[in-house]
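To begin, one chain is listed below as structure tokens, in the form predicted on its own.
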Amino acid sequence: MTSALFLAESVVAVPVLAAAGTAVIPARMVQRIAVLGMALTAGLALAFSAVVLRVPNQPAAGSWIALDALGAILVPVIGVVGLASVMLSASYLRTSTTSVVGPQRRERIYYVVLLVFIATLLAVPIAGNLAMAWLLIEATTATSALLVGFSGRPRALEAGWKYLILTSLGLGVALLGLGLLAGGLPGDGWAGLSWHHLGHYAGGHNEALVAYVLVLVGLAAKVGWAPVHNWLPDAHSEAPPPVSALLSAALLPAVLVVAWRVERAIGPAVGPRSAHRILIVFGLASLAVAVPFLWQSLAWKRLLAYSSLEHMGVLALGIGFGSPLALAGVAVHIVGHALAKSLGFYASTPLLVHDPRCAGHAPSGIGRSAPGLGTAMGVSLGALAGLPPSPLFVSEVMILAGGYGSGHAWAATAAAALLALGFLGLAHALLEMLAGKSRRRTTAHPVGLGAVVALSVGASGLLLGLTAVAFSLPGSALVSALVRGAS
């Protein structure tokens, strides 16, 4: 695992160095250096995943860095989405006219903060220590709050402050639980809160349960699970589209991975059934809250935001069910959701040029007025709705089947009903967006449309490939590693 350790360190260091470079180089080179740095980062992330997944059943966990299957799934997702977000940021900056900083420093500051945000995101799933993971999650809050309000519009600033305050309050609750855990663990300092040491919690069952609930509730505020999701719709809809893609496709699952590691480390002390039931409750609550909004006529980015709430609920259910089939579905769902959701947010930049009213109204007739743009949006929303052959349809079936197989028939049945309702809502939005009444549009050429169409072609191929891979995952070494870690 020496090469994996080197890659893990490099994948965090490179975007930090790129951020430092963009802070000092001439303004004309800022965008190119940012893209170059993220291209190298994405390559390192894919190499890291390949090295770790070569022997997924032999994880390496130290006091500071964890090299396991969870990190191998998420690190390349963050790297690839980060690269796409940096590349498409140029289109956003050309179409946006306002910001919280002066026009001379606008591009430089945007890329510096974006690269630091990506670096901290990459560090979260490879953190080998709960205390370090908590600090890194807090760091993502600071950087991403700046990006959410970057446009300087009143609604964006309000969303940024709301996000900062609510998630910081949640992380404060998690810090209290972390302190309770530290009191019942051997070892001193941060090393005592490594994932390995958490499995040796020596406190009583009740103390472990209280600490676990506090940590999970605190992290839920950052994952966006209901009922502590209030920041999510505003932040996702007001942030720059490349940032919205990172928030939904990378940040939410990165924090979810930390919650998953807490569950499997503390689960024996809490009791596996109790630990799983709490996650199932979060999952069902998130689905129940999201579905009514998915039936409403919402602006494009706000619709995607509530879809994120639904899909984070699906992931919570899969982890809570805990069976091999359900965990295989979780792995597929993380990757499929990232591909589909990021494409949807990237499409919002040319969408708002094509039809500025879509900033506050549901898109209608885009498939007629701009077929290329409508195709990209259709690929995204069709996949998110679970329309076959979307890998999200396959992963949801796997998770529900895993729920029945693990003895959670009541939860799986409720989830199936809620997912069916959510599908109907998103399917209606998809039909309206593609074939609804076409409104009067601007004649301006949508900035960034060519890049989004190209991404939709690549994403379609990757989504279909993921669907094919999903059928071979049950019984694989990857799923075996996830199950062993969760047991």
Contents of the next structure:
Amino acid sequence: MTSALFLAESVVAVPVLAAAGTAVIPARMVQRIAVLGMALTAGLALAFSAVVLRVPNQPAAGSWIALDALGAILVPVIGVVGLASVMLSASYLRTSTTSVVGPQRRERIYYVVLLVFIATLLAVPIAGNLAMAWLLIEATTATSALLVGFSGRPRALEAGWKYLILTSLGLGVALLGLGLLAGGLPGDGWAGLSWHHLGHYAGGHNEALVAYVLVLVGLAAKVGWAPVHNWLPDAHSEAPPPVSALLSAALLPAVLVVAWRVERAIGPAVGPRSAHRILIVFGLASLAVAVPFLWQSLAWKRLLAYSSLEHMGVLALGIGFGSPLALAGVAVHIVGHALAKSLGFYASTPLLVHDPRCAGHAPSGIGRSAPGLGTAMGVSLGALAGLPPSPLFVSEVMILAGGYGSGHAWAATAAAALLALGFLGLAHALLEMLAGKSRRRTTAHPVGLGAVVALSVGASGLLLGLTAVAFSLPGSALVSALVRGAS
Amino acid sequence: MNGPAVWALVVLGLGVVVVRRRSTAVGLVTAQALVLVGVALSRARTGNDVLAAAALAVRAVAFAGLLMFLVSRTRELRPVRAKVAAPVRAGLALGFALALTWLVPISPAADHYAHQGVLALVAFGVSTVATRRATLFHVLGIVLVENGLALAALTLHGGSSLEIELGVTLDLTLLTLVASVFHQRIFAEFGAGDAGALRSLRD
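With the form predicted on its own in hand, show me what the form predicted in complex with the partner chain looks like.
In what comes next, the whole complex appears, and the chain from above leads the way.
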């Protein structure tokens, strides 16, 4: 595990060093250093995953770093999406004219904050201590709020402000839960909140339940689970597209992984049925809130934001069902959602150049007026809708089947109905986007279109590969490692 | 833990809920943080405990400076009116605090006074954010919650750890810095630090 430990430390250290580098080097080299740093980080993240997954059933949980299957799934996702976001940021910075900082320092500050945000994100799934994970999640709020409001436009400021205040307050509530948990642990106080120690919680059942609810409600505010999701559609739709991709594909699942670990560690003290039921309620509530919006004619990024709410609900259900099949579905869903959603957000930069009206209106007829762009958006939306052979179709079937298998038939049935309704809403949006009536467009060449089309080809291959992998996942060592956890 | 210190923290917190002027509220939150420093020093047993108390002191002074700087940079012609009148705000905050005290069980090892003080401060912070429109009061609400949690950390069985105390201080400082950037930009864009003006994002 020494090499995995080294890789875990390096994967966080490299983007921090890249951020420090971009802060001091000449302005013309800022973008190149950021891309180079993130390329190295993505490589290290993939290597970390390969090393940990080589023996997925032997997790190592220390006081501060946890090396387990959950981290091995999420770290490469964050690394790869982070690399793509940094690479596509140049297109965003070229097309956007406003920012909260002066034009001289705009690019440098953007990359420094983005790299620090990615570094903190990478640290969250490998944090071996709940208090440390909380600190890191709080740190992601500070950096990402700045990025959400980076354009300085009134709507972006509103979105950034809501995000900052609501998630900080939520995390404050989670910290209260942490305090209660620490009170029930023998000896070490806050420092004793390692995943391993949490399994030895010795307080009463009621104390454990209240602490669990407080931690979960606080984290839900950051994951974007309904009913504490209000910031999510605004922040995702107003942030720069590369940041929206990171928020949806990396930040939400990273915090979700922490909630998952809390459930595994505290579940026995709370009572596994209660612990699971709370997650199922969050999952169903998120689906119920998201689906009506998926039927509305929304602007592209706002539609993707509500789709994030839906998919975080699906993940909560999978963890709540808790069966090996459902957890295998969760693993596939995290990766598939990240690939499809980030592609959708990246497509919004050329989309807004191609049709500026799409900032406030649903896209229509893009498949006819810009086939390359339409294809990228189609791949993203088709996959997110769960259109076969999307891996999200397979993962949703696995999660629902896992729900039935674990005795949650009512919840699985309700979820299936809501997912079917969500599918119809997104399918309508997909048809309208591809073959609807074309509106007047600017003649400007969509900046970054080539990169997005190339990404859509790569993402399509990865999504199909993931579908194939999904079928072989149930019963694998990875799934038994997910069931067993780091503790 | 001694009752007067907890009472002082709670009364100062309730003051933030009801006062009208931002500068007065900043003073109250700073006084609260300094009381916490006193509590931390009185309970310090090791060098690390003293360092954790020092981190709290630095945070208190730094926030006071930053928040007063913000108040001076964003002078309002008249205070932004809250959504709810002061007596109602106080009633809501106290009701919420009592509800929390009733809902959250106290562990046998915990300090009774401190436990109730922590819950009251968290309730007052949430109430401040929910009932005030001035953006600076939103920041103060979060600081109020964090002060409550600092009290929880100090009075825990096993005490706080230096790493966590420094981490929370760093995080909160970062958050406050980012919030101050937003507050200034909102003031510049809308002519007032009024969250009521932030209503354009609706579906």
